[in-house]
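Here's a solo chain for you in structure tokens, the form predicted on its own.
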Amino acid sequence: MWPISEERRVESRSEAGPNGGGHRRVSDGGRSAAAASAVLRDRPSCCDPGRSSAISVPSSLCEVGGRLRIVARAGMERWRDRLALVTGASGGIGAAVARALVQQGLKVVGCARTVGNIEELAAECKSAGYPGTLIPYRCDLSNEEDILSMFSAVRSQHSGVDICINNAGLARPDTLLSGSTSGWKDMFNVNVLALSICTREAYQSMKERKVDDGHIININSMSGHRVVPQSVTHFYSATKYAVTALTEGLRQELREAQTHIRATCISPGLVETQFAFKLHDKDPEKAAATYEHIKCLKPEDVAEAVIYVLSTPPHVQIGDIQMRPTEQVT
């Protein structure tokens, strides 16, 4: 399903210019060998996926002839050095997407309420010699002023947004019959309003710079396409149905605006993240059991779908990717 990859050596990497703008190619010298050793330590070869390891090999890294290479995805060349915003980048799917984009040579602004994990990921990406850059940004997506301030900072420091990946989302165990209004508001504010505000601001950023080939990707859920008989997820599911409608509405409005900016929705089923532990925060055993009965998707699987969507030719519009673990029933 994913396009064929091409190989690029890690010995060359991109470094930001003196103003953080255009990139120049430099030789990595001895550091690349050390980075390769660090990255591959205790890892399986990409040609031996059956071996277990505490650390998984990123999809765009491969050891060939004893040397670490960064693999450039076919079709991703036009995004190199351009800027992508990834919300909820501190862990799970958001962190995997941010890493994958940096591996493909993009400048990535990763935002979350706390940025410690993003700062660590940025350091890992730099030490591994990835050609892109990860820029941590602290933003509370439930606060519109925070979002507007973030887009203003991106505009002044990095020109603007070319790709917006609305990944941040949350679930609260608030049922329809007895749930708290505050829990409902938390879910609606992040899953629906923040997504819509980021989408609006990203489009305006593209429009004012005459960017006609941008992309807005909403990380949705299979819960935006069916309602499972689990009462604590019903309001969450309603917010994800809203994302399904918002993505199609966005596609239509982009056509009315006669732009070639594309809108895509990616809807994964059960992904092994911290999601269940936040949903069942008072019952960690139940949360852990969520991921034990089947082989779940990994965050990297969703990141691969994002790269696929971005790598398609400009005349191809991917509306929605629905993906489940093979063993998942619903």
Ligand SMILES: NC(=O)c1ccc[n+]([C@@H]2O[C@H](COP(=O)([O-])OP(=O)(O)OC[C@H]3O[C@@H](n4cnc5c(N)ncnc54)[C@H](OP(=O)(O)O)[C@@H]3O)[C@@H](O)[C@H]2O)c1
Contents of the next structure:
Amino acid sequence: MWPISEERRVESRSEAGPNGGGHRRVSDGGRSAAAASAVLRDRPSCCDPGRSSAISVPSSLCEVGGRLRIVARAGMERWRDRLALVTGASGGIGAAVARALVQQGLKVVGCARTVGNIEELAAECKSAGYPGTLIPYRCDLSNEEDILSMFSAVRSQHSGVDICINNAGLARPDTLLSGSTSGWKDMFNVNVLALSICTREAYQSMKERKVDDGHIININSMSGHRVVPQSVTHFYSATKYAVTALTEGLRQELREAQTHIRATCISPGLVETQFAFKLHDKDPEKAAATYEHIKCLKPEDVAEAVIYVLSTPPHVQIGDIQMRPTEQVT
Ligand SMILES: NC(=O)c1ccc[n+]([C@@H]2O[C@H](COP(=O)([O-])OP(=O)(O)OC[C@H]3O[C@@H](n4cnc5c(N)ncnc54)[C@H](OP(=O)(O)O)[C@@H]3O)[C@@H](O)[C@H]2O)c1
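If the one shown is the form predicted on its own, what is the structure of the form predicted in complex with the named molecule?
What follows is the entire complex, opening with the chain shown before.
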């Protein structure tokens, strides 16, 4: 855990009202924003020890009572204090998304099996003075009972879910010709089934509370849109093609149900996380090489896309964001 500077403690607590009222944009916004970014950037992340990460999705700086404060991004004010569930929040993209949402003032339930990482991230967000809160929850998403208990705990302790970010996912190196059925099941259970169970439960939670503006965001992959000739990712790719179909099917069912709840998927190319180290768990050099040949996306780039889709006006429905590292060919 890094020491929090005095400057950071003073500046980061937002007091924005629902409309961000009472704030005046500072005249040297560019310089101040750069200074604030410098404060927020390049610190080691608790969920990715030893690595430097851009920890913040930039927010606006406003002057309140003579002090600079970080306030919610335009379009994000309406989500303040509402509840987002982020699956797979113990590292990588999920941790970056959870952090970005807490920074925007949301109450975030972050779940995964390695709950200690989420607890550390929650403490980090608290020390940073972010306006939202991160609530860690231990859940094995390959177990439906675990998922149902989590939704029932959210219901009894926090009312319900307004945003569901289905991020948890994995790849195992099980090819179609000789892979193990258990490896396929591991991928299917989390990437497809858990995502579908969480989606159903999140929708039911919105429906029972008459929440008509919720949002379900699936972290898909470019592998959900084209098959790379790399045998160890073929089954994984099939699970992500399923996510493409599930997101569009969901969008259609939400329209049939005459709600304004939105369904989006975000489809990144290579993102530098622990993902390849879990795929190639017997060959860490191969895993490391995955991220070395090009400048990859960072988890924060994907978090930025999540904030963008959430911040669009309620009548705008983004279906899919496909994003690759600029240098990625496939
Ligand atoms: N990295 C990439 O290049 C890339 C590219 C495109 C799409 N994606 C997608 O992005 C998403 C996040 O991946 P990442 O790159 O951030 O990978 P990561 O660093 O390996 O993180 C995966 C997350 O999923 C969670 N998870 C896996 N199995 C779980 C289970 N049974 N129960 C609960 N949580 C589980 C992990 O938590 P625990 O292990 O603590 O449970 C972890 O928090 C995935 O859907 C992945 O397919 C990644």
